[in-house]
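First, one chain by itself: the form predicted alone, in C-alpha cells.
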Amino acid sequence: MATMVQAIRMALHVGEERLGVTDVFGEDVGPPLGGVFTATQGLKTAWNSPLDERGIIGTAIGLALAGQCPVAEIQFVDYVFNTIDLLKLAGGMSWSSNGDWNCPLVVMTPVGSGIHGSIYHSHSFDGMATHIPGWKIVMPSTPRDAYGLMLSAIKDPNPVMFLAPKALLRAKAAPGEEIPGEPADERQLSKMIDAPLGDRSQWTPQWPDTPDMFIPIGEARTVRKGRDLTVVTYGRMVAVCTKAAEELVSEGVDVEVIDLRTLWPYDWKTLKESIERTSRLLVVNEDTEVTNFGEHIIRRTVEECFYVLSSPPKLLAGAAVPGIGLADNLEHASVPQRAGIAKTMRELAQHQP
C-alpha cells in the first residue's frame, strides 16, 4: 500500500509519461534528493531551481504560457506568501484574455501542522488560496485521492494548487483504498520506487503500471454516513474527525463526515443534501479561525438552509496566533484536536432548538 508521498510520485510519473508534464521543479526537487519529502525521486523531468519562490512561480507561468505543462513545488507553503501577486496573475490569465490564453500549471506544496515544524513550517494556506480567483484548490486526505487529484490537476487547462498535508505524507492507504496497479506488498513498492540511502547515481526506479485514474476536481467524498450532524472537513482533519465520530457511537451520536477534497470549486450539492438531512453543521480545519474558508461554508449554509437548522452552525479551526509553537502543548493548543472535536460534535448533536 502506497503512502501519500509515494502516490504523488507515481502520479507525477504518469503525468510525465502520458499526460504531457514537461517540467517538475523547485528547491531540491531534482537529483539527488528528490524533494525534502521525496515526492519527486526518480522523475526524469525533475530539476532543481534556485532558492527563490517568486522565481519558481514566475518560471512556471512562463513555461505554461509557452505551451509546456509544468508542476512547480514550493518546499513549504510558509514560503508561498511572497508570491501572491504572481499567483493572482496566473489565476487571472484566462479571464483577462477572454479565454484566449490558458495557464496550465500545478503548484504543489506541503501544508499544515502535525510534524512539529514550528513557526516557519506549520502554516495553512486554505483561506488565502481560495481567495485568489482563477485557481482550483485541492487537498487530499488519502494516498488514493492524492494520486487521482494530482492527475486531474495535471490535465486541467488552468492553474491548480495541490495542497499536501505534510503530516499525512507518510500515511499509508487503508485497506480497499489502494491505487490500482501498485504491488500488494508495500516493501516491494518501496524497493521499486524509493531511492536508496547513500550513492544514488546508478539508481533508477521501477515504476508500477498504474492507470490514468482521475478523481474529479469539485467532488466531495462522504467518509462516514450519519444522521445527527454533518461535519465538513479536509486534509489532515478528515482522519481526526472520523476517529472522533467513532468515539461517539457508543453514546448514540451518529455523525456524518464529509471530506471536501476540493476547496474550490467545492461540492455544495453533497454538502447541502447532508446538512438538510442532519439539520446540523460543524466545519473543521487547521487554518486560522479569522477569515477562515469554513466561515464561507457556514455563511452559505445560513443563507440556503436556515429554516432546517436545529442548531447554530459552528467552526472549529486554528487559533488566530502568528505561528504554531514547537512544543507539543503549543502545537496542540493551536489547531483542533480529537478530544475537542468530539466534545463539540456531542454538544451540537444534542442541541435542541
Second form
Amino acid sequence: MATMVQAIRMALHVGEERLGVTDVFGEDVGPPLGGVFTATQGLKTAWNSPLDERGIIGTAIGLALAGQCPVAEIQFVDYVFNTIDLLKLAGGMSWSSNGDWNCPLVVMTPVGSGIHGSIYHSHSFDGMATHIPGWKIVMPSTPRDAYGLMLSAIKDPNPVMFLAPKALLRAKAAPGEEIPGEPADERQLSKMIDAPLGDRSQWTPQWPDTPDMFIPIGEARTVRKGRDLTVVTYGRMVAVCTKAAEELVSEGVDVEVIDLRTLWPYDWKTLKESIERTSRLLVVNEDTEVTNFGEHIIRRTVEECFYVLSSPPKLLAGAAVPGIGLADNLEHASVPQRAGIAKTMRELAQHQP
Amino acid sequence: MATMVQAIRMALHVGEERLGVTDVFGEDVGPPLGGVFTATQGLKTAWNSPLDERGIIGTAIGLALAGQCPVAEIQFVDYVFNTIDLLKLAGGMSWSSNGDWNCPLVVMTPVGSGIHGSIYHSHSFDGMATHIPGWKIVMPSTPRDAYGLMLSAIKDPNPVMFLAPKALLRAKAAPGEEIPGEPADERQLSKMIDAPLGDRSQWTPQWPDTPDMFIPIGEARTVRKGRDLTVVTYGRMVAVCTKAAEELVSEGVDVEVIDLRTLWPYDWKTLKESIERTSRLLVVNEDTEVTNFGEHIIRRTVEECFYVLSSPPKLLAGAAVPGIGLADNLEHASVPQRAGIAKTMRELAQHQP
Amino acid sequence: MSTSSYQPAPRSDAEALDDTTEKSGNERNVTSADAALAPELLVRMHDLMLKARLLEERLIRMQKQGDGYFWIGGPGEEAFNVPLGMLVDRGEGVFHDYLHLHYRSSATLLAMGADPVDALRQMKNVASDPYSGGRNFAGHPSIRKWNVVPVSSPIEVQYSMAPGTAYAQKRAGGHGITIVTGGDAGTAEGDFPTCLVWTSRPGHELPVLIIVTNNQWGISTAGATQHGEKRISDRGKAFGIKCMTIDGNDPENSYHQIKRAMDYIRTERKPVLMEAMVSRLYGHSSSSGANYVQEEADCLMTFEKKLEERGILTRAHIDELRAKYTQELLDASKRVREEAQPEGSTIYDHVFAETNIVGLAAAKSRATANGRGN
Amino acid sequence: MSTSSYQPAPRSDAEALDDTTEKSGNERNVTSADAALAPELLVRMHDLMLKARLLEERLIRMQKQGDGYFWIGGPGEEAFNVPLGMLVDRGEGVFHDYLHLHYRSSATLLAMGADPVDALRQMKNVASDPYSGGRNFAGHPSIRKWNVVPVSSPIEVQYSMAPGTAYAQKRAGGHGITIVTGGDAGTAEGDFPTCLVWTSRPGHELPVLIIVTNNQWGISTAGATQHGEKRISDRGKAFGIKCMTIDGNDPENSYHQIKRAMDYIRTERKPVLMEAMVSRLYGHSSSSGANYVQEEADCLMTFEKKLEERGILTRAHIDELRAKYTQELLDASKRVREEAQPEGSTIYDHVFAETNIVGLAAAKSRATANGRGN
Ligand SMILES: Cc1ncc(C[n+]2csc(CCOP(=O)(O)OP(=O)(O)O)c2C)c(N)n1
Ligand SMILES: Cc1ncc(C[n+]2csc(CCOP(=O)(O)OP(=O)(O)O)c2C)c(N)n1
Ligand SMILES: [Mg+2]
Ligand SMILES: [Mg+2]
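Complement to the form predicted alone: the form predicted together with the partner chain:
And the full complex, kicking off with our chain again.
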C-alpha cells in the first residue's frame, strides 16, 4: 500500500532501470535528503542542483536535446513562475523547428493546497500549464495512477508536466488499488525504500519488483458512475468530490465523478459521453477561477453539447485572490470544500429548467 | 488625428507633467530611440535600462514601493514570460501585507499579431494576465482610448498592465475620435512630437495641450449597437469584428460589438445587459484558445444567463499551437480573420434552437 | 536636507573600505575588526541578541506545540542581524532606509524596535498579525512605516526590487539607503546578478547595501557542492562594486563593518556587496525538525563569554535576563493564543488598494524635505 | 574512443590559457595572437568570410525588396564566426559539439558547411525552409544532424540550456563540447550567470565554450551606459572560470584563441568564458534600417588588405570571387522566390513529436562508441 510519494519514487526507479532515465535532479533532490517530500530518495541518478529554477528547466532542456532522459523537479510549483519562457520554449521546440528536434523531458512539481502552505506553498498550475502549447500535463489522484502516469511521462517524446497534488503525497492507496509487485505490508515497503533517519550514507534501498504498468496519457478514469450529474475534476479534488457524491446517495442524487488524470491532451470522448448521458456538468479544481482550465471544459461543453444540457454547467474553483491565506478560515474560504461541493452537486442535479 | 503610439506618448507626457510619473523606462525606451515603436520619444523621464526584464519589473516594483510613479515597458510581451513570478508578487503586494502596502505601477507592452512578427513578436498575454490576481488589465483599440486608459492606469494605486495591440500602434483615429487639444492636421502633430531622423540630441518636442481625459478602468464601449448577437472583443479584433459586422448588415444580420477595453475588472453590467438583449454571444480574441480569457466570459455567461441564450455561446481565438508562423498562410490560419468571424457571426445569429 | 536622523561621518570612509577579501588564497578568509565598542553599546547589543534568540526559540516551541503550522527564522544570525538593525536609519519614505529582508531577519527587526509579540501573532496566524493578517508564514514581516518591504517566500526576488527603492533614494538626495539581504544558495538565481548589474550602471550607481548571509546551506544542500566561487562577494568585483566578506558571528566586527559600508553608501551613493558568514543554528525550518545544531558556532554563546571575560556582564545577570525574556515571551504567546483568527470572508480584502498609501508618504516626505529648504 | 574526428593536441594547452585580460587598467584590452596561419587556411577563411558577408547582404536586399519580412544577422562578425565554425567538431550526438547560437551566427554555419540557400529560404519563409518550415525569422537556424539547437528569439535563454548538453557530453566521455554564444547586452539577463554557476560546480565543471560577441550595442543602447563591467569576461573570474577577451575582428587571432580555448575545454572538460570584440556593420536589424555603418571596423576589408599585403590574394582574385558569389546568391534568391509557401493547415504539424528522434541519435552514438571498445 504505497503512498503517492513512494509510488513516484518507485516509478522513477523503474525509469532509471528500464526506461533510460538519466537524471533526476533539482533542489535537494539528491542525497542526503532525496527531496523535500522524499520523492527521490535512493535513486541512483538523483542529484542536487543550484537553487535556480531557470537553470533547472534550462538544463533539463539541454539534457533532453542531447538525447538524455531527464526528470527535473521544481521543489514547489509556486517557484516555477520565473521559468514560463523556458517552458514555452520547451513546448515549442518541435514545432518551431518544424519537427527537426523533439524535447523529451519530465518536470515534476507539487501543487495545490491542503498542507497549510500559506501564500507560496499552495499554488495551482493547471490554468497556466494548459495555456502553454506543446506540453502534456498529467495530474494523478492515486498512488497507482502516479506510478503509471510517471512511467508514461518518462516514455513520452515530448515535454510532460507531472503535477503532484501535495496534500495527497502521503496518502495511501485504497484497497484494490495497489501497484502490482509492491509488498502487501506497508511497513515492509517503508523498510525497503524509505531512507532511514540520521546517517544515510551507507543506505541503499531494496526496490520491489514492480512492472512497466503504463497509465496512458490522455485517458480519464471514471471514479464513480452516476446518472444525474457529471463532475469533472482531478488531483486532490477527486477524493473530495467522491466523498461529496457519496453523501448525496441517501438523498437519491447519483453523481458521476470523472478523474481527468491527463489535463492535456484530455479525454474528451469520456467527458462528452458522460455529459450527454447526465445532461449536467460541474467542474471542480483548486486553481483561481478566472481564466481557469475548467472554463475551457465548460466552453467546449456548451459549444458541443449545448442542447443536451438540463442545467447551466458550473465551475467550482479557487477564489480569484492573490494567494491562499495561512489561517484555516482563509484556506477554507479560498478552495472548494466538501460541503460546498455537495451543495452545488445537489443544486445542479435537482435543477429544474 | 494621432496614431495610437502618439496617443500613448502624449498620455505619458501628461503623466509626467501632471500626474506624477517619475520614470518611463525599459529597453531602448530613452534617447536616442525612444522605444522600438516610438512610444516614448521626447519624454523627460524616459531612460534606457539593461536588457533584463526581471530587472525592469523588479525595479518598477521597488520604485512603486518608494512612492514613485513608474511606467515600465517590456519591449514585446513575448519577453515577459520570465517575470511572471514578479508580476504575481506585484499583484499580491497589497493583499499579502493585508493592506499595509500598495504597489502603483504601470507595465506597458505591445501584444498580438498582425505585423508579420513570427513566433516571438506575435504573442498575446490576455490569458495569463487575467489569471494573475491583483492586476488591472487594459487594452485599447483606438488612440483616444489608449490616451485615456493610460492616464487612468497611471493614476490607479494598483499595478496596471497596459496591453498595446502592436498592429494598431500606427493606425490613426477615426474621424470624431480625436483627442481633445491635438492639432487637426496630422502632419503638424508629427512635426511637433515625432523625433526627427538623424541626430536628435538637440531636439525637443512641442506637446499639444491635451486634457486629463480619463477613460475609467472597468468601462466597456459599445462600438456598434445590434439586435441579433453580442460580440465581446478587444484590441486589434475590435476593428476586424466591426468590419465583419458591417458586412452582415446587407444580409439583415444586426451584430452588437462591444470593446471590453478593460479585461480586469471587466464591465459585466454592459456585457450582461447586451447578452440578455441579443440572447447570443461570440467572444473573439487572438490568444491561444485553451484556458483563454474568453472562456471565462462564456463560463460566466452560461452561469448567469443560461436561460436567455438562443444559441450556444462561442469563442473564436488563436489556434492552440506554440506560435504564430511567419508565412502569411500560417498567420492567417492561426488568428481569427474577418471572413471567418463574419461566417461565425452569421451562423450564430441565424442559429435556430 | 532630509528628515533622516543620520549624520554623515566627518570624513568619507570610502578609502577605508578596501576589498578586504583579497589577502587569502583558497580558504574563506574573513576580516575581523579590532576596535572595541563602548560597553553600553555592547550591553544593548547583547540584550537584543538574547531577546532575538529567545523569540525564535519561542516560535519554534509554538510550532512544535501546534500553535502554528510552520517555522522559519534566524537563530544563529543575531551577531550580524542585530548590529544591522541598530544601524538602520528607521522611518518612512525615501529619506530613510528601505529594507528588503530575508525570512531570517527577525533580529534586525527587533533591533529596529519591533514588538516581539507581532512575530508570535504571525506564527499563530491571528487576525491581529500586523504583518499579514494571518495570511503569511512566520518570518514574513511587512512594516510600511519603517520602509520594511513585505518579505516573500520566493527566494531572491528582493534583489531585483532593491534597485527601485534605491533609485528613488538617489534621486531624492539625502542619505537614505536600500538594504537587501538573502541567503547564499539563493545567489544562484538570476535576481542576484540583476542587483549587481542595476546598482553599478555607469553614472547611475545606486546606494544599496547588498548583503548575503552565508550559512553555507540551502536546505539540505551544502554550498560547497554547488558553488565554484571562493567567496560569493567576489561576484561584485567585475562590476567595480566594493566587496567584502566578513565574520558575521562576531557582533563587534559586524557592527564595524556594516557601519563602514553604510557610511560609504550613504555618502558616496554607490553599492557595497557584503557577504556575512553566519550560522544556521536550528536547521532550515520546522520542516527539517528545527533542532539545535551542535556543530555550528553559536554567536550568542561566544559573545556572552567575551562579555563575561571583559567584565561587562556577569553570568548571573545574563541568566536573569534570559529567565525574564523567556517568561515574557511565554506569557505573550499565551495571550496570542486567545486572539481571534481571521474570518474566511476577509479573503477578498485588499486585493486592490483603494488609495495610494505609498504615494502619500512620498509626497509627505518631499514636502518635509522642501520645507527644510531642499 | 568516440565517433568524433577531433584529435587532442599532443599536450594540453591549459597552461597557455592564461587570463589574458589582466594586463590593462581601465581601457578594454584585447589580446592579439602573433603566429601566422598557413596560407591555405587563410584563403579558405577569407573565402568563407566573403561568402558569409555576401549572404547577409543578399538577405538584407531581399528584405528591402519585399522578399521577406524581417532581417537580422551577423555582418561584421565574420572574423570571429568563421574560425569558430571551422573549429567545430561537426556531427550528431554527444561525441560532437553542440551549438547554442545567436541570431548573428550565419557565418559559423557557413563555415560548418551549411548551404546558403537555406538561409534565403528562411528569409522568404517558404515551405522548404529546412530550419523552420517558414515559421521563424531569418537568422534562426536549427540543424539537428549537426547538433545545432534551434535559435530562438528570446535573448540569452540558450545560456540556461547549454549546461544540459554539456552535462551529457561530460558523462559520455569523448571530446565533444558545448558552444554557446550571444550578445553583450543580453548578459544582463539571469541566464548568463546561470551558465557561469552551472558550468563551474565543484567536481562537475562542464565543457562549455561560453562566448559573448560584444558589439557594444543592444539595439539602440550603448553598452557603456548600462554595464559597469570593464570587461564582461571578468564575470567568470569569481567562479574560477578561465576568462578571455579577444579581438574578434582579426580572424587569425580569433582562430588561435578559439583553438586554444577549445583544446583546453576538450581535454580538461572545464568551461572557458570568451568575450569577442566584434562590429555590428548593418545596425541591429531591418527594423533599424539595415544600412552599412561607416564608423565600425570592417573585418573583411582589413583582412583582405592584409592578405593582399602578404601576397596571399590579389585584388583581382577577390573581385572575381565577390562577383561570382554575388551572382550565385542572386540566382539562388530568384529560385527561392518561386518556391511554395507553407499551407495554412500545416500549423498543427509537429505540435507534438511522434517519436523520440534525439533519443534515437543518442542510442546510436552510444552504440558506436561501445563498438569502438569504449
Ligand atoms: C524561488 C524559490 N525556489 C525555491 C524555494 C524553496 N526554498 C526555500 S528556502 C530554500 C533554501 C534557501 O537557501 P539560502 O538562499 O542559502 O538561504 P538560507 O535558507 O540558507 O538562509 C529553498 C530552496 C523558494 N522559497 N523560492
Ligand atoms: C528576452 C528578450 N528581451 C528583449 C528582446 C528584444 N531584443 C532583441 S535583440 C535585443 C538586443 C540584443 O543585444 P545584444 O545581446 O548585445 O545582442 P546583439 O543584437 O547586439 O548581437 C533586444 C533587446 C529579446 N529578443 N529577448
Ligand atoms: Mg544558506
Ligand atoms: Mg550587442
